[in-house]
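Have a look below at one chain only, the form predicted alone, in structure tokens format.
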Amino acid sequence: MGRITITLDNILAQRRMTLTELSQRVGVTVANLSILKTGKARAVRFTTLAAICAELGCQPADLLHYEPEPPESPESPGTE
């Protein structure tokens, strides 16, 4: 299984805008916005994610990129 990245902190530079100042534009408290922006968000609702959007004007993927995990190597001959 892959992961979720989260590119909040990029769209966040990209618009020159502080996690504060979004804060307050779409009352989610700063506390909950660092989880999401430092990835450690275990999940996010759409509601929040829509006010994120509308508030920076992007689209969820602007925010949220799957990253599937490398294939894994097959064993080396005389590893067994």
Given for the second form:
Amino acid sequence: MGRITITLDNILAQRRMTLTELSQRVGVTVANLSILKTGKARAVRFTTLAAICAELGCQPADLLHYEPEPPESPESPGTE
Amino acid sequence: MELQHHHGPDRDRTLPNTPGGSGRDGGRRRAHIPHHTLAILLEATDACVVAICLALPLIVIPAAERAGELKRGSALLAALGMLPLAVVAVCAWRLFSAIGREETFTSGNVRRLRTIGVAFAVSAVVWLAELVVVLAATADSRRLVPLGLAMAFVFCLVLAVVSSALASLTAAATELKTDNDLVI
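Please give the other form, namely the form predicted together with its partner chain, since only the form predicted alone has been shown so far.
So here's everything in the complex, that chain up top.
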């Protein structure tokens, strides 16, 4: 199973906003935003996602990306 | 609703106190007994305790009565004292079964834990009353010492079973809290 990644860094850079500024605007602590940014979060509430999108002027699809699980490398042919 | 950031098979089963931690979950992972196996172990322990609780008033004490070591009626007194502990054992069994089915946080389990608490309180009152009766009825206190030690042994076993149940519940609560802390 793949995983969901959150690309907050790119959008913050585009909007020239720091994580601290975003945390003050959306009402989420810097620590929690950092957890979100580094991919350690287990879940994101819709209210949090809506607040971030409202402040950054983006869509959830701009933030959330699905990375499929890398396929297993095929076994190298063994010697017979 | 929430969007789950699944970690797949890497679902963290450690017990970190800090949300997110250092990210190095692999180094802090501890051995985790599956719920079903844990429930079976706890139920087996519970069954042993029940067997001891039944053996004392049904086998050991009547034998001591027949041998003249204890006064007649001691088995009845012991049976009365074991009755609340039997209630504890039944509630604990149901609690462990629920934990085995991963139905940890349910109102049924809350009721069972409250029943266990009430049963222990009743047991304390019953044993206190029996202590007064036995002390008043017998002049020879030598035989009371082994009996008292046996009762203490049974109580410690029962408390061990209940503590195991509480430990399982707390572990599940900690896991839930950890997950909740990582919901942004």
